[in-house]
Structures are given as C-alpha cells and as structure tokens.
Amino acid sequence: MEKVKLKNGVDLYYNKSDKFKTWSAGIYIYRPLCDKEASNNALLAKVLQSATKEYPSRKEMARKLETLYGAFLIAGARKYADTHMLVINIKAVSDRFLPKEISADVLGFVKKVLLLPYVTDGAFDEKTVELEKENLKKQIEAYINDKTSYADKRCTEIMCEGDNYAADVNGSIEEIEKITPQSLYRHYVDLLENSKIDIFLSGEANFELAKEMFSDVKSKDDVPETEAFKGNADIKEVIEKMDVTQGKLVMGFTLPKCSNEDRCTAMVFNAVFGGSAVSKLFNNVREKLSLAYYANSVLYFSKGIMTARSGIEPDKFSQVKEEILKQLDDIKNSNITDNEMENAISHLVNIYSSLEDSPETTVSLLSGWIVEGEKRMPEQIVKDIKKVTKEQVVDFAKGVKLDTVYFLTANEKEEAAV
C-alpha cells in the first residue's frame, strides 16, 4: 500500500488493485471515544450522507449517484480502542469499464459530502436531523432483538464501566436526544478543525487526482491515545433474564500485553483458544462435549481485552463457564498439541494472505492499525505470525485473567421465545 502525507497533514493511502471492477474512496476521521462523541459522530455521519448544499435531499443525492453509474455512498461510525471513527465511503465502477471517465466526479462528490453539507444559518436541516435521530435511536434499541450482539454489548458495558470503552459505537439515546441542528453543526466544525483525517483509496483509483483534490482538507497529526483496560479489583458476575430459549454466556478477560510487538503472539493465542474453527473452544466445548451451540473468542488487542462467547442451554451455565476456563488453563499449562499450533498459524496466515482479495477489508484493517500505531503491512504480519512459538503462546496465556462474567438467560416462569 502506498502512502503520502499531503501538505495539509492528511495521510493519503492507496491500496492499488486491478482485480475488481470497482474502486472506493474512504474518508476516516478519528475522534476520542466517549458517549457524547459517539452520539454526535454517528448522527453526523447519517446527516452528511443525507444531503449536501448542491443536493439538499435524499432523493437528489440518489439521483446524483445514479448519474455516476450507480455509485454507492455510505457513512457511519466505528469504534476502535479509545478512538471513535466517522467514516464516509463511496464505491464506484472503474473508469475502464465505462463509456466515460467518472472518477473525478466521484471524488468530487464524496468531498462535497464532507465539506459542503446542507447548512442554513449555522445549522443543519432540522427535518433531516430529527429523522436521522429517530433512525439512530431505533438502531440502538434494535440491539435487544439480536441477543448475541446484545450480550456482547452488555458484557463490555459491565466490564468497562467508568471507562470510555464502555460507550456504544452509536452513542446513547440520552445523548442523541440532546442534539440540536445547531449543536450538531458546531460539532461538525470542531471535527473538521481538530481531528486526524486519513483518505483511503482501493482498487483502480486516480491517486494523483486524489492528491490534488483533497489538498484543502486539513488534518491534525495524531489519533487519540489508547489506554489498555486495567481490569476490575474483583471478578464481576451479572445474570440478566429475558424471554429467551438459548442462554448467552460472555466472559471478559484482561490481557497481559498489548504492545505491537506482542500482536502476533496474541493472535496465535486467540486462534488456539477460541478465535478460529480449529480452536479449543470450538473443538472441545462445542464439538466434543456438545455444551454450546457456538463457542468462540474475540480479541480487542489494543484495549487489552478478550471475550469468550457461547450460546448454551440455560441450565448449562456453570458447566460451560468452568469448561471455558479449563481450556484456558490447558494453554497455560502448555497442553497445546503441535497440530493445534500449526492449524492456528495456518488459519491466521490464510486470513492475512487473502486480504488482497478484498481491498476494502484491507483498508478497514489498516485504519484500525493506524489507531494502534502499527507500522507493519499484512505481508510482514504474516511472516511474524509464522515465527510465533508454543512457548510464547503459553507465556502470553499465563497473563490472561478472568474479569467479568455476563449471562443472559431465560425467565423462570414465563414461556420463552427465541
């Protein structure tokens, strides 16, 4: 991936590929994560996507995209460590497949979305803001309908209570309700003046044109710093009851190390433990013992957190919890076969080696690594993954500690529903 720093401080990345018929341009704006920021950024993304000064309605925006041979515009928010990202992305057909070149028009359009929104007298359009506020609140409320995502979210909130990482990617209903068209515009101005901004191009994009076109987008030099979660003094255990038939067990762990030099060891550990279909959780808790409908683990490396997740029968709570901890203890006690190590490393190598097959996925990954200060490209990560030893994995595992147990289970005397 090629990178240049423009005179205005914007870093411009180009992940060139001619394997696909489409290319994309993404604007990534980095902000410090907290409930208020997340609420404003998530709402702002949707308002910017809805209208510009030149195209002041969803219908006119859609018509413009149709003239660009069905280009697709999407804006939203991402949460990564202690950073909240506002992302604006546009995807279009490559010029060589079209009767006329549109790349300049596409880049110009996404730039207008960022810099020339629909604003009147220092405020965004009131109808647009109110509509998007309601849509965002419904999106937050909808979490409860997806019990797996809801349980993951609740475990993080409980584990990281008092830490900014507990904030939801879309903020909170309480903060969203406080936002006005005027306050959102003030936030927008502050965002443009005081944020790190990166531009990512993927596919057959016009790199030289992008350098020129985004030369007046200003950027601060640094992304917000991340502090690893230090853990709670005592293990938290929370049981919540709802109308469910399948219990959701999520166990939060703290990690011993979260510097970039430990990244590959952490990834291999996670792949051995529960982060792959060749892991101990999958093969033992789910397959051999048939204790769970699913059993896996997810690494939030830069924040120093890992979660182990499983869908279980409500009466299996204690048994599954103990079995998950047993699988972790097996790793700590060096009970890892050569086959488990080889399969875990092979799994990760396949993932990172195949990133070229999806330029957008590469951009998503690298934008997160920018937050963490990771300088290596995927090719080097692959090489370093192959160097990880069983001894390193065992040493890492010994510092992994249980912090929080969250269990979503069925109401005792009510008929449960999925």
The other form holds:
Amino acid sequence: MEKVKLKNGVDLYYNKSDKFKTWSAGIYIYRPLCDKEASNNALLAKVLQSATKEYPSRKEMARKLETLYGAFLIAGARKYADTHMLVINIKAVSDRFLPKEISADVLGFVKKVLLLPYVTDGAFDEKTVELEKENLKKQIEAYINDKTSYADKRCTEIMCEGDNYAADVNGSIEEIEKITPQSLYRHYVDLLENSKIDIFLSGEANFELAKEMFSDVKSKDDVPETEAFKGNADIKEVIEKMDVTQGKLVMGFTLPKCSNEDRCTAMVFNAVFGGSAVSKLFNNVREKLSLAYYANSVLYFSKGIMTARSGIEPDKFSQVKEEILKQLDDIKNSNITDNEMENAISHLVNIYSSLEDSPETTVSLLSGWIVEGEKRMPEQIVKDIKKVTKEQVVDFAKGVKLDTVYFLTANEKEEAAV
Amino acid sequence: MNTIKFDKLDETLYSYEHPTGVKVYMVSKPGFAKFSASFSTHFGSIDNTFVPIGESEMITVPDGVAHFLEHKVFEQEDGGNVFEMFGRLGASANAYTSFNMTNYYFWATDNYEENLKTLINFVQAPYFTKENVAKEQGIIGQEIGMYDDDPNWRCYFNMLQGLYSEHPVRLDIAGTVDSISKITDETLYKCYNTFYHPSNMYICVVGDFEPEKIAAVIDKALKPLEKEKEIPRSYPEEPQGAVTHKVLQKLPVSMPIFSIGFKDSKPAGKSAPRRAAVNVALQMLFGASSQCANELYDEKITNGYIGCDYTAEEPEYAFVEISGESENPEEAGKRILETAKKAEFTDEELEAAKNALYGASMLVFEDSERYMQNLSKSVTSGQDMFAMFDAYMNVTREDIEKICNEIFSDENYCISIVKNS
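Output the structure of the form predicted in complex with its partner chain; the preceding block shows the form predicted alone.
What follows is the whole complex; the chain from before opens it.
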C-alpha cells in the first residue's frame, strides 16, 4: 500500500494490483458522530449521488454510468466508533478489458460528484432534497422489516442512551425533518472546509492523474476522537413485543479498558466466544443444545462494546440468556480447549490473509483503523494474531461485563377455542 | 484435461470428466490469496419425483427433502463437526440449496489440498439415523419459522405460487413443518444414493494453483463408483399463463412491498442469448436510467428504485421478478405492466444497456469465492457463464422485441403484495 500526503493535506492511498479486472476510487470524509451529523451526512450522500451540475438528474447520472461500461457509483454513510463517515466510491472495469479507455473519465466523474454538485443560489435542488428526505425516512422506518438488525439497533440505543454512539448510521426522522435545501448546502460547505479527507485507490488505477486531480480538495489533519462507552450502573433489561414467530435476543457487554495493543487479543477472544463458526456460542447454543438457529457475537473494539445475538423460541429466553453467560464464564475460568484456541486463530488468520483479494473490504477496514490510530497493516495483524495466548484471552474476558439485555419477542397468543 | 482460453477476458478454464462421472472445472488465478472450491449436486427443491437408483418406478418424496439432506450431510458418523474440521484448517465452509442444486463449498488461504480432501470426503460420507433426523426437524423448524417472519421471502414465494400451479418451483425450498415431519432416514438415503452419485455431481475450483496437482487430489479423494446413466425425473405439466394475477399477505412491514412476476412462456434457461436479451430488456425498461423507474421514484409511487431479476436455470421454468416498496403497489404494478407490454426503447438506450451489462458481468471474476459460486451454478445448470459476454454484445432490437412478446403480457403477470392489515 502506497501512501502520499498531497499538499492540501489529503492522504492518498494506492493499493496497486493487476490481478483484478476492475479498479476503484473511494473518498472518505470523517466527521464526529452525533444524531444531527448522521442525519445530514446520510442525506447528503443520497443527494450527491443523485445529481451533479453536469448531470442534474438521477436518470442522467445512471445513463452516464451505463456508458462508462456499468461503472458502479455509491455514496453512503458509515458509523465507526465515535466517527461518522461520508463515503463516495466508484468502481469501474480496467481499460485493458474495454474497447475504449474510460479511466480518466471515471476519475473526473467521481470528483464532480464531490465538488460540483447540482446547486443553485446556495441551495441543493429542492425537489431532490425533499424526495431523498422521504426515502431516507422510509429507510429508517423499514428497519423493522429485518427483525435481526432491528433488535441489534434497539439494544445499542438502550445500552448507549445519552452517548452519541446511540445515534443510528442514518440519523433520525426528527433530525432529517429539520433539514432544508439551504441548511444541507451549509453542511456540505462545512464538511468540505473542516473535515479530514482520505482517498483510496485500488487495482490498476491512474495514481499520477489522481494526485493531480484531487489536489484542490481541502483536508484537516485530525480524525474525531473516540471515547470508550462507560457502561450503565445497573444491568438494563428490556423486553419488547411484536407480531413475530421467532424471538431475537441481543445482549450488550462492555469490554475492559484497552488500547490498540489489545486489538488482537480482543479479536481472538471474540472468535472463541461467538465471532465464528468454530466458537462456543455456535457449537453449544446452536449445535449441541439445538436452542437457536443462530448465535453469535460482534465486537465494536474502540467503543469498548460487544454484543451477543441469538434467534430463539420465545419461551427459551431465560435458558438461552443463562447459557450465553455460562459460555462467557467458561472463558473467564480458563475453560478453553487447545482446539478452540487454534480454531479461533486459524479462522482469523484466514479472514485477514484473504483481504488482499478484497480491495474494497481492505479500504473499509483501513478507514476504521485510521479512526482508531491503528498503524499496523493486515499482514502485521495476521502475525500478531498468531502470538495471542490463552492466558491473554482469559485475562481479557475477565474484564467483559454484561450491561444490557434486550429481547424482541412474540405477542402472547390467545388460547385456541376448542 | 480440456483447456479453453477466453482471450478477451484473459481467463482459462480447465475441465475433465472423472471415470465416476464427476465433472471437474478449474480456473487458475495467479496472485489470488483465496482458494475456493465447491462440490455440488444437480438436486434441488424441484426434484421431488424421480426413479431412485437401482429401481424402475417413479417415487415422490416430501417437499423440502433436498434442503433437509443438505443439513444432514454435515452429520458425521464419529460425531465430528465438519465446520470445526474446516476451521482447524483455516477454512470457512458452508452450503446452500436452491431450486435445482445443492452446493457445498469452502474458501481458504492455506492448506488447499487438505481442505479439498475434507470437502470431498464429508460429502461422500452420509450418516443418517432416526435420532439425528428427529433433531434436525427441530433446527429446520426454527429456520422455517424465520422465513415465515421474513416479508421479502414470503412476498417472493407468494408471487411464485401466483405464477405456477403445478411445477414445484412454486414450493418453499425448505418445505413446511408438516412436510419435513414426513422425512425419514430411509428417504434421505434413497435421495442421497440417487442424486449424490458422482455422475450427478460437479467440482469447481478457483484460486492460485497448478491444475494437474489439484486434479490428482480430486482423483484420489473420490470414491470409486461405476458411472451411472442420467436420473429419470418427472415434473408435472405446467399450463401457460399465471394462476392468478394478485396475491396478498398481511405481515408487519413499515411499507407495503411487492414482487411482480412474469412467467416466461418459452423458458430456455440454457441459452445464453436468451438470458442476455432478457437482462438487457430489464435494464432498459426498469433499470436506474429507465423512464419507468425514474417516474415511479419521482412521483413517490415507489420508495427508491425497483429491482429486477430473471431466473432461468432449467428447461421447465423461467420467470422475471420486479420488486420494490410502495405505498400504492397496485399503481406501481399497473405502470410496470404497461411499460413491459409496450417495450419501447431507443437505439442509444440499447447500446448503453449492453455496455453496462458487459462491464457489470466482469465483477464476477474479482473474487475467487464469487467466481467459484457463479461457475458452480452455471455448470450444474448446464450453462456457460463465459458465453454471456459475447451474448450481451450481440443482442439486437429484434431479439428484445421477440422476448418481450413472449414474456410481458397480461396472462403472464402476477403481483404479490405484503402489507400491514
């Protein structure tokens, strides 16, 4: 991975490779996370993707991308620790597989999406903003359609109430409603003036041209800082009911205070506990006890949070909750077999070694590490994962504490009439 | 070993048939860190009536048996856990069942040969008992419960039931709690011995390797069995046209969702030119640059863009699905049906759509796992994924007009809607 700091402060990364048939350019803008920022960035991404000065409608944008041999443009928001990112990414087929060269045109197009949007008199197009506000609100309302991720989101909201981290990646309906074409434009100007901006190129990209082309983008030096979640004084337990057949249990835990040095230990701990198909949750809660269709865990390292999730029969709530805690206690009591340690480590080594085949996943991972001040590259992380010991995992687990229990379950059924 | 070079794409495909009848396909990708392999059988949810191996009469098995079998193939006689075996070798493994196939696969960055042996060995070592079948009925029951709560899944299968009255493509892949309760260890062995015979199976490998070395590993791991003749299968005759033109289900959703189906009156799943022509038509009429999709979006009839897809794997069925979210799904359906029947487009739109699909199809080659999945799906269905590139470039106005006539009509149309009470 090559990295140059452009004169304007933008870090331009180049992950060069000729084994692919496509290349991509990703623009990452880092902002401090809060509900208002998230709402504005999520909407701005949609508006920027909808029109530029040159192609002032979604239809014209789409036609332009078709003529660039199906180049794929996506603008969106991402939540990572206490940072909210606005990301614009374009992916296109490499020139050598096409009847004509398009790479300069593609780079120029993505730059215009960022710098030359469809703006008149200090405001974005009113119709576009209204339509995209509507779409974004509906997208938020639609969370309920996917009960698994809805339960995850509810658990985070309940657990982190009062912390900016409770904000959703797409913000909230209340904040979105406040946005006007003028206020969104002011936000856009502020974003370009006062944010850290990185650009990532992958595949066979035109690095020299990109250096020149992006030299008029401004960038600040620092990414927003993250503060680990402090935890609630008492364990919170919330049960909500809905018309569902399967219950969704999500348990939120706080992690011990840690720095980047503990990253690999935390990853191995999570892979042993519930972060893989060789984990304790998968093997015991799902396979041996047949209690659930899925049972796993996810780590939000720098925020100091882990969640364990499981889809279960509504009447198995207490039993599964206890079983998940028992699996955690087993780790705390050093009850980890050599097999479990080795499997967890090979699982992670496999994932991180394979990253070189997935340039976009690598970029998305690196942008997170930039937020966390992690300087290591995936190759080094693989080496460090292999060094993690069982004792380190046990020590880490001892600092993991249950904080919040959330259960989305079925409405009580009325007895069937005989 | 056969070698086919696709110069324009800079891809090379190696293939051979093993004496047992297994067909092997390999793509060597220098520089790829990921090695992916699949072992698939041409046996899916639609294969419910067939002549079992060594018998002479057709039998019918319970719905959902292919998916049930997929779960049970992971069961090992020594109680060993297949995921753990792969996990120990640093691989991630999984499987899925579709209408016409069951696929077992893994990807890894190390221990290629050991992992490949593990894949072939576990799929070739069935172990079904009364007890382990009963246990699985519980787990799959939970899985079916999850699908029952999934509005998109329900909407899709309701649409299929609106299109098809007889063909088993209309059935849920996992079956029902009732149908799977009728599955026994004996049913499983009968299906296994018939459809998991090497003559009905395919191995696909994508990664950085020497084809000869991988072929040697495969040849050594495969069980020695005599090659068998093709399995006689029977599908009920499906009448022309949709069964009904509207299906409605009530489930908790934030906004109504719809799936519009068009039954293809001349399914020809194996023909690359036909699939290319349908995809180009869908891109022009309903893609992000289309008049129809943008009007629905701008007039707030749909929430965002509509999605479209053409399913065509086997000779007996093929259908177009157009889906989206809408406060007024009936109006969306009306507009989509009108646009489809008119099928108007300019030469400029045709060129743009062909270029876009040509480029988008290149993405398949970017990742060894995705490549393996596509290769495996196409060879198991008797298709040629490499033929699609020329097919896209060769699509003509006449091709599009012909297929639009055969697919987009009032008779072939059904809209499935899921909404709150």
